[in-house]
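Just the one chain here, laid out as structure tokens, in the form predicted alone.
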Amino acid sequence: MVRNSLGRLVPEIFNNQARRPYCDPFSLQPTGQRASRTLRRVNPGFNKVLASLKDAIIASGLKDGMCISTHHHLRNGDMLLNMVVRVIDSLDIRDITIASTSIHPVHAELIPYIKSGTIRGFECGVNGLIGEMASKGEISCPIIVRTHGGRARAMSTGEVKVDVAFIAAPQCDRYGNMNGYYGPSACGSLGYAHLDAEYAHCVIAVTDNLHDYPVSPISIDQTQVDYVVQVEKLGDPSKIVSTTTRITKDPVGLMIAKYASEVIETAGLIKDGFSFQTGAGGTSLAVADNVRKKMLAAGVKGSFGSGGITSYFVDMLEQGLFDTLFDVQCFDLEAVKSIGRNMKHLEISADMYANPFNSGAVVNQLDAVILGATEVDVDFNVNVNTESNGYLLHNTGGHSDTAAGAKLSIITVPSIRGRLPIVRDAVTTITTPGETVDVIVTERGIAVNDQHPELKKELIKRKLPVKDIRQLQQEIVAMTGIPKPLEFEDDIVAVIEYRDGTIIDCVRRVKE
């Protein structure tokens, strides 16, 4: 083990891999070469279209000890993966690794395949059951959380090998053309399949809407698809909103919103060519509308919106208040709709979104973002990875990405969350480090980083609760008292990389 620079004790080697500690945001510099995937030829009538999974999965070549992918356009939706991980355990291959963009709670299906040894371990953030039996020690499978440009970094490096990428097609047609803007499975964008296809040894498209040749318009296109497999259903679209997509109506929430929008407004970034952020949560959807309030009494337009794409980003680009939206994934039906229809609403990878060793990316160009947290301590370090019970219960998407890239970074979070308080003296675990979050909002105060003081005098000239990080913390836990502390074994369960590939911080199992 050794301490990185924010204190945390970090392994060295996990899942039997060297291990660099985290140091700071920004100075870690790439080497190398892109990776690159085998070049081959198809000559004219090759036929790509396969029979059935069973048959594009032996065609592959997939043996024990590889890797796969899939991505989570679907989100709870997705029926893929688990069809692919059965089909796999029917042809008695063992000792996969799932580096897929994301795991949710459908995915719980998969639970008894990692007790049988069909699944070793995963490179990517997991959501729900998954994650909790690991934090027990109830199942035994190393995982590797990153955030999207992190995965997005570790797939252009060379440092995650894809053997065999299933990409969720849901439009494709027999040359493996595809997009996700149509049919029954339609997810909008397919930001996060990209890097598979691009860098996967081999890529399989799997459909429940086959066309003739050529499908139009084009998100992935034949060059990068091996295979295409027709199924009878690819998801639910409808369980694509896994969270809440309407403003809340919470006082608690609007009262964050109100702040946060303040603080933007405050900055001096709501004006010609604001570009922003939020995420798909009732409070930060009342941001996002309080902006558009701003921005439509300064008579301001902006550059653009990103991330992950709601219905009102799309309401306001159809208000002229965006030039432009660059969706990486859509977070609602609207959004799926939109994108289908808009040449301004833009699909774009993750690569370009988030990764931060290319030639620079989306969230650099970021004016504010706002995110979320289940805990923040008093060096403004944000957890999102671990709940109140140390459980690894969700994976770091954007979070870390856009915290670094925009000018100004706001976490909005509720003081009291389950009668616990959110402001710690050191959370449970780090998923954005402290020095790359500028504001803490909550509805008891704005809580200012030491290194904007200009903003901080501002904020108090125009008097909103500007309180030192410290007084807030104290005033929530003289209401709640200070909780006992979690206590975790040695084991290492999970260990989460900041967007650069070092190890910022491990979750370790709890003890019961």
Given for the second form:
There are 2 protein chains.
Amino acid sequence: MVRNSLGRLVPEIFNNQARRPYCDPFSLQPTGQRASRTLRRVNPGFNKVLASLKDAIIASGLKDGMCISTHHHLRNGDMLLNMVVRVIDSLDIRDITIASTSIHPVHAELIPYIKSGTIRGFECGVNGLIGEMASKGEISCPIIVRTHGGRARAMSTGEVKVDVAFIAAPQCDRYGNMNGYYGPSACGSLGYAHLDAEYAHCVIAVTDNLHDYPVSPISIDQTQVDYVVQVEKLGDPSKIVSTTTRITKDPVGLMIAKYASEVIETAGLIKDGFSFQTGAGGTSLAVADNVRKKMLAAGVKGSFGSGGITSYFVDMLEQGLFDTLFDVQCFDLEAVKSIGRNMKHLEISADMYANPFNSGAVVNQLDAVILGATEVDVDFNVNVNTESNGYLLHNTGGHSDTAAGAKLSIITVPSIRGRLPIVRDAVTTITTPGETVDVIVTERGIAVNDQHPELKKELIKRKLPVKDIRQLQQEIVAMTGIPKPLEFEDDIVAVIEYRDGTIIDCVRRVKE
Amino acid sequence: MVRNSLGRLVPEIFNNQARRPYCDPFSLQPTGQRASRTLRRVNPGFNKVLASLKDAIIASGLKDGMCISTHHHLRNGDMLLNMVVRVIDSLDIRDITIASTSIHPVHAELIPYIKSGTIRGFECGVNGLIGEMASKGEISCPIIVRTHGGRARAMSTGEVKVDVAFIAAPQCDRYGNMNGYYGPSACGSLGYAHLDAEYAHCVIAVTDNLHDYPVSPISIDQTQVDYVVQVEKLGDPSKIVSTTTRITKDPVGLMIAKYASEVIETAGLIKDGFSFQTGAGGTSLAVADNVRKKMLAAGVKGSFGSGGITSYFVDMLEQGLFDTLFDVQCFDLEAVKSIGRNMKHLEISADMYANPFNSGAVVNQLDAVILGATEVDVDFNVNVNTESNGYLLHNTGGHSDTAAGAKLSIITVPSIRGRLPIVRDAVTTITTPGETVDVIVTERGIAVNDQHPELKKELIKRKLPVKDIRQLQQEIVAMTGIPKPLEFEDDIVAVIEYRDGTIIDCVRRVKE
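Show the form predicted in complex with a further copy of the same chain, please, the one above being the form predicted alone.
Okay, now the whole complex, with that chain kicking things off.
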């Protein structure tokens, strides 16, 4: 074990691989070449379409101890990963590592396969029950949590080697050209899966919508796809994209959103060329709505909106408030429709979105990003992975990537959740380092990182409730009391990789 | 020297590299991994825009003996390659290899730099004076002629390593996102340059149209571009794309076109899902026009048109005769306009177009392709590189790639050119092997390769002028006489690579 620059004790070896401790957000330089696939040759007349997932898995050469992946664009409606693991199990292949782009609660169905040894671990973060059970010591499977940009990095450096990628393809032709725009399982952008298509040793397109050649537009093309398999259903359309993302009506959320949009305005960012990212939560959407109004009032034409795209951003594109949307993932059905019809609504890969090890990701061009937290601390560190009960319940997503890239990263968070104070002395788990977090906005006050004295001064001038982070913490704790500290065992359940691949923290088994 | 399977004596070493003799079109299997670029990191705030080409060349680290590339989408209007070489010369860098996607007559300006040793050779074919002078022994520079798919292959295997790629970008932002659709030097698709962006050690975008971030749509993106340079002018718009491509009015050409379209019809290909490629010559366009009429008459909906795209194919897309256009290169201004507005008009890379060493190129899905020739021979071999004077004057383009991929490859060629017979005992230079050529159509008769006895029978049944290739040759020679055989020195001016990288022929110095 070694202490990283944030004071966290992290392992030097985890899951039999050497790990480096986190040092700082920007200085680690990559060495060597990008990874690449084996050269192959496909002559005219070759038939890529196989009769079943089983046939495709056999054709892929998947064996004990190998690594597979799927993407999470179908979100909690995904049926493919569970389907694949059932077939793998039926073929008596064991010890498989899953390096999907994310795991959702629907994949709790994998738990028996973890227990039986079909699945040995996760080269990806896990949302929901798997993380909870691992945190309790009820299942044993090493978990390596990565940011979206960090996963792209790990694929591109060859640190994660996917043997067989199963790509859910909502529209696909017999030669493997695909997009996510049309069909019963339409999910929009396939941005996270581009990396799998580029780097996996074998790429299997799985579709419930086999279309005449050629599918167009094309998100992932025939030159990268080895086999095509038809299944009855890729996903549950009602859960593929959330259609319940609406602006919050909660007064606390609305207050936070008001403050956050005023911070953006005060920072002088709402001007021509403004670029912006926010998530799909009710408060985030309220910020987007406020920002939209401010842009309209000021007659500002922004440059781009990025990230998980919602109908709010689609509206802003269509109103001319953005020139372009960079879409790594669609969060709602309006976004899915838009990406299938608008040439200014661009699908981008996770590499282009957020990989720190290329010639410049989209996050580097962001003016402002609105992010959430389960906890923050007085050093501005942010936790999004574990809850205050210590359980690993959430993936990092693009949190650390956008925080590092954007000129202004704003954490919006209620000061109290479930009677617990959200501003801590030290977060349970560090996901995103405080040096990349600029402002924390709660309904009780706004804390500005010391690296922005001018912004702080200007916010005070505008009579916004700026508070020192410790003062804010004390006000909150005065109401909630100091929560009983969590107790942990020594066993490490998961490591939290920073986007550059260093270990920023780890998650330990919770003492019951 | 070694004799390849077509009986041509080819070198085992050329330009200090080992070469393999051609064997057959499909069996050579690649080994190893795809090439890849060095990993790099670009943090927020990095400025890619440099003040001049000179600054960019210095920043790129270009040194004596290295290799550079440009693309040929600006065709004979390109100003960039000459500009780059002038700056390289001014920096006293010598012994540079040019691995551009093609060289055009406008690049005759490079001849003094070849003579002075600034340029040492070409990892690409050359159109025009450079090839002629090399053929006469007036300049000395090894030339390796590749097909479009062969260049993609050589880049992807690492056989050609480009140190610095200069990519002419008709619309480009400060972070290197670019397309060729808009601006004073708009050329449409940048399909050939995708490979350079992916594999070159350093990528410099050069633009005469620096646009606010972000350019969208994006053909080549910021993650691959290291520097951006603004110049006054990338090209001469009147020569960037040819606007003079019209259907031939020559009765010989019209007769050939009529026969060729009847061959396609007779082969049973004009049905739903039909896919088609043809070039921009007057006869090719006449074939396209005939095919269009036949499709309309039969109520057929095709799948895709591919290749260099002309207004004829744009019309067919807009009329619903094709579902999709796969555009590696725009041949006229209507194609440029279309690719900038129509989501079914897709830009594809040379890799996707024609690389034999990936999971399946577009050429593999072609039903019919119409191709030209400078000569053909009684074994159906085709020459497009040298003229009957023996001078290397033309690049291969996608000739051998589409011939190998398409179900039906048709060579359309007048029987006599400049009083010389076009059907020979043996072509001067083999570009495309006869085993991938299905039908040769002249105004005097149609020769069908023996591998298609059914098609031959059916054509005869339809009373088309089918002739044995030797009979056709004799009829032609009866009028022209037998031309005096060319005489060559032993020195090899250029090797002609087949698409798989083997040497199918070489070009020798012409005896004066």
